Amino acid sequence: MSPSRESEHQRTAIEPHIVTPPPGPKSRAYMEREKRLFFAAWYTDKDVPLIMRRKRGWLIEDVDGNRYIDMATGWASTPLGAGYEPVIERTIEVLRESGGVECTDYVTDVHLFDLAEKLVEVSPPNLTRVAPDTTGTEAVEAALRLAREKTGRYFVITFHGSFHGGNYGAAGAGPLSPDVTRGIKEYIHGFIHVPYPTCYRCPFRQTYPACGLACLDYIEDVVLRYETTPDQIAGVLYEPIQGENGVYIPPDGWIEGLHEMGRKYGWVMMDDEVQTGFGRTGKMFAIEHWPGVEVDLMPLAKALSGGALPIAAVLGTDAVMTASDEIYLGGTFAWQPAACAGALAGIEAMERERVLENVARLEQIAQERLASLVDRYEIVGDVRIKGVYIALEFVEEKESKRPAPTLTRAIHRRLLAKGLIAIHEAGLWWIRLLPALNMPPDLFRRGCDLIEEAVAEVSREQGRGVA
């Protein structure tokens, strides 16, 4: 093959490519299966109709042929796409070399040290010790019981619109929605939910800065003056920026402003970075966009992974890692020693690679191509980024901001159809892009075209004003 030819089919390899529109006659075939072999909620309004064959850098193929590309990166899991070979070599090469699975709290493995050390590196400087476990949900429960351990109390004060994980206390934890929380809330008590900064959705109807941050002053005037005094709470619970929620970025002066709280009663300030943690959001964590906040403890997993094996932390400080030596975290499989080698291998070649360079290129052209279609499409209410981190919000119109389901569902499906997987799910009004880290600029701008094109065509055929 001449260069100019191998050049031409290099480029022709990551791009999107639709043989037959989703779902294809053999991913119906699998769908049915999944109907009679998995439980109802598994496979009920499933936003994504199609099965995957295989996935590779920075696309995903299904079984009938069809090429997308990957705005999903297996819910922020894969960071620096699919299939990257440091990461999934040196996975391998330490998957043989210990014999597979260990219980690594009872026997543990030369491999778990490196990455610890390197966690304690890359983290705030405040952070110095490691609590390893195996999913983000494990992490989060993890760091709730690591404080109300060290406090010796009960509440812990968490946001509305938050998701920190699928089991009961984590998700008892996040209210993101009651669907989320059914037959669980009602069994799990010890938290208190408050407002989120969502200035688009201001539960207060007020507009930032004219609010004065009214939803802080809310704990204050109204929970420490209505529900439980400071000293019967163990600490909070945040997501520096709401992800499932909508990409809800809180404003300045509201992370400070939490911190001088917590600081003030006491409290433990954790800080998931289970989704935002490892360049997402332009930094190494996105508690780093607030210098001068220091954390307590701090959740981990999805991208630590660096796409190879499941693996989760929490990092905290020695005064609350040190607070008990009776306290029983992980569980069999955590920190596995091969999850471990992939993952150190991972956190290597984003800073080898220079990767958070790359995000903020991405960011550029999501700043230049997205955000302004809130100018030109009547049904675009809004447009939040922050790295890569993105979500589009849609409305019915502008002036009420009335939420468009039916019409974000009939984008998402466009998409799929054009060849591009991002984040939907059933009943929301909000579609999320979590592109690798190392996406190439120009397959990111791609994905953009798409997005605006899929954008403009339903709008066209609802009759809605396109500028």
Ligand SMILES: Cc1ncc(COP(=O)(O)O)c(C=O)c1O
The other form holds:
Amino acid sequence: MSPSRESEHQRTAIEPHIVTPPPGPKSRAYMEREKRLFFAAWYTDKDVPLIMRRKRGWLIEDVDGNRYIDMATGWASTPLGAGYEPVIERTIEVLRESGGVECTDYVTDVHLFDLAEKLVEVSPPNLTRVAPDTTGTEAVEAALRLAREKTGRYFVITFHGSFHGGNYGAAGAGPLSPDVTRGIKEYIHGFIHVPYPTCYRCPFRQTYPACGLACLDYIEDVVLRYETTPDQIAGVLYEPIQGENGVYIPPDGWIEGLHEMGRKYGWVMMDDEVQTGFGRTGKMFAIEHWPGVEVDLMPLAKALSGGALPIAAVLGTDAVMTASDEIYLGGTFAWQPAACAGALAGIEAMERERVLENVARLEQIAQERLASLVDRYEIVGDVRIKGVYIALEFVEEKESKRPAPTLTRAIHRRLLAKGLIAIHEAGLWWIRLLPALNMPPDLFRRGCDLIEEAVAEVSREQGRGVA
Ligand SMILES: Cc1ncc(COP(=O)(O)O)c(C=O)c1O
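Could the form predicted together with this ligand be given as well, to go with the form predicted on its own?
Complete assembly follows, chain above in first position.
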């Protein structure tokens, strides 16, 4: 792509603009059609009541002509903003050249190789092999099968509040909430769920570091004493930072301690970087925040796409990835030639554009503008920030930490009316921000201003005021 096209991307109009508060009349008409066409859970309790017309750069435009700052980025899947030309152009080029869909584990296409090599190059040194997939859910399920195949063992330890995907295996693994596992839990066996270090809401009612990482001791003291023996456990599947549960960042020692236990018992350590991978937390992969920790399998998706076509992968060690030559993973759509070319262009662009430096700038702004809301508003219970993995947790009052889902909903709706799309789901009491890694700092600052305005207005209206 020529430099002029690249800078055109950077220059895209970057002002939010609300013509008519959402849902505008056109969005409402679409939402009526939606109710007639889709399954019930799709349209019930719609979190973002508007219909998108297009997106470009760091903004989303709806059918009513409203423009919003995009802090959802396709759930972290457009890391370079929407329509990032070097990725889109390369994807289209290879889509034409390759002729469209191919089942590449049968007729293997030339574009797979450069991507596989690039992934091995940018990932931790002990991860040397790749298993292709299409979605994060599939990559997680592939990792579970690889771990069981390698060890010949059955159980996998996973964590309360984790999310690993939406199908039976992955949803069964990640008990984010009873909603996610409803109708699934009773059919899926083989997981042992244990507490994650959700320190703001410690299930043991303790405080770090005085707790001595009681949540880690729980595995040895309870699971390995009453539930099963270490030699029946194939591995541990964890998010290095819990995303959907509201960006819980493990305290020092937890990941290290977990891996020490895994090494002792021969468990396959599965680091789910589907959401944290490719710069989101300020490092290429979140696990790099804990130097010296070596994972065995690493599911990847979302940002791997570069924002163009769906693609996912599991990276793994020689030992795990070559333990069986009989396991079937992937599927018809895994690693389409054009998706591979787009993904490679995306990773190259992240390196070329030094996005990690921008993430550090955005993180600093978030620390200055958002972390301080805890001190100023009674309803802001906690703000958790790692890179541009950000959550604001809302409470009825600080002392009791009583969750405030209704207030949170009101703040989220107010943000939409002001021109910002963040992440909030019905019934939950936190709002997450997943801006593009290359979002201009001024636009991010503007977004932080809108957040403070929304928090201040809802606080005042609810008679809560300043802490
Ligand atoms: C940590 C994690 N793992 C797995 C998944 C599932 O990915 P997908 O939605 O691509 O199936 C998600 C999705 O949000 C995720 O956050």
